[in-house]
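In the block that follows, a single chain appears as structure tokens, in the form predicted on its own.
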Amino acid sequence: MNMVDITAAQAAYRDELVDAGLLIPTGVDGLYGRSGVFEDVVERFDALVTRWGGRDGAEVMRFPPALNRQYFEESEYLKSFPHLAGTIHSFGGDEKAHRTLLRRLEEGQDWTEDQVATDVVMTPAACYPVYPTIARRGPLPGEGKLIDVFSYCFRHEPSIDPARMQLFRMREYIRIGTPDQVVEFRELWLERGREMMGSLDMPLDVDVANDPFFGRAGAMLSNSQREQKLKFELLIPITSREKPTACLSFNYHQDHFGHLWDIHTADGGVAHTACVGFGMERVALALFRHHGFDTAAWPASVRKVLWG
């Protein structure tokens, strides 16, 4: 399937979802409302994740979809993904500038000249507020830390692909500790993730992957990430069997965030981190793709897993 066919398949599935009332268009590619049925599936899957990971003793943290701008700058996100970042601006002009704004707005011209950056940015990944939060507490306990986080996230990727939304939800378990603790966590969730998603009766595969780093230097980072097998994704066909969609990701950051935020283990070493991320909308879209839009008609085995 070539890119033209893939694009057509993406648009067709989006239109089917809209016609079924599951997604509500807003006039911007990648920005949708969700129906009650869609939300119910997301909530059921969220509960399934908790059943698989909730007994591990993770500390629960919930953050808004906006991040302290200072934390964002310290994260070095702009070095790797400037094309995905979303900043929040607000009017910073005087009364004269306000009159100009209103005139330009009425005339259909650009009115954003006096918008200035605020102290918050859109959260690009649910785990980002966790690291500075943990760093402020001082050295980790001997057993390290396990965090359960859930947040809306933003990435500036306008697309007709319904599985590539600009605002989407991400559930994560984040492990912070020694290299051995972190690697053990990721291996555990590689097995769990495959088994958990297999219980939902969808075709899937787990493969090594890389992040979409920006620019020429980004290509080298992507190659290094793949060579070291730092990122795996659980892939499910949604709009194309030839180009399946990453619905879960398993990431080992090594000591990157430990160095950035000065997080140390109990013995004084720089902490390593890893996370498993669940793309909530993508999983729901995969379920609708493979089991149909009527959840009451889904296979009994899948309904038992999600609804009990």
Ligand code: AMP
Contents of the next structure:
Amino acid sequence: MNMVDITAAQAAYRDELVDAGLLIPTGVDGLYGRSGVFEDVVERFDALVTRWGGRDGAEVMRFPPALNRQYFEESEYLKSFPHLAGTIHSFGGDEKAHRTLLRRLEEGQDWTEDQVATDVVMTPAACYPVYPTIARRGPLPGEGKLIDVFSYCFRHEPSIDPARMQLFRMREYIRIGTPDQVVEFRELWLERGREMMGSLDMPLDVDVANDPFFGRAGAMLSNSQREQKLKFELLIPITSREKPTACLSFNYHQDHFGHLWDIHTADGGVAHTACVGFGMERVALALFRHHGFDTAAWPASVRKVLWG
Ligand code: AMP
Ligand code: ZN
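Taking the form predicted on its own as the starting point, write out the structure of the form predicted together with the ligand.
Now the full complex is given, and it begins with the chain already shown.
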């Protein structure tokens, strides 16, 4: 399939999802409401993740889909992904500026001149609030830390591909500890991820991957990430057999976040980190693609795994 065909297939699947009422359009590409049926699948999949990972003793944390701007700045996200970041701005002008704003609005002109950055930035990945939070607690215990998070995430990547949303949910487990502890965690989840997703009866593949780093320097970062096999993805075809969609990610950040936030292991070393991310909407879209829009008609084995 060439690019034109892929785009057409994405648009067609989006239209089907909207016609079936599973996604509710808002007029902005990548920004959708979800139906009760869609949410039921997301909730059942969330529960499935807990069934596989919930006995490992993770500390559960739930953050709103926004970050302290200071954490965001410290994360160096703007170095790597300035094009994806969503910062929250609010009106900061006086009454005169307010009158100008209203006039411009009425005239259909740009009204955003007096919008100023707030202390809040949209969360780009569910694990971002965790590292500075753990850093503040001081050195890690000997066994390191395991955290469970779930959040809407924002990325400015408008697309007609229903699997590429601007606001989507990510469930994650995050391991923070020695290199051995962290590598073991990622190996465990690579295995579990395959088995867990296999139980949902969809074609899948696991492959090395890279993040979409910005610019020319970014291409080098992407290559080195691939060469060092720091990122794997579990891929399922959704709108194209040739270009399957990353539904789960397995990331090894080495000591990147440990350095940024001064996270130390019990023996004084810089902590390593890894996370496994579950793309809730993508998994739901893959299930609807492979088993149909009527969840009552899904294969009995899949229904049993999700609904018990
Ligand atoms: P990443 O941090 O890019 O590895 O993302 C983690 C997981 O979130 C991916 O494996 C996807 O399942 C999901 N994801 C990433 N970007 C999007 C998006 N634009 N729309 C929907 N899901 C996404
Ligand atoms: Zn993460």
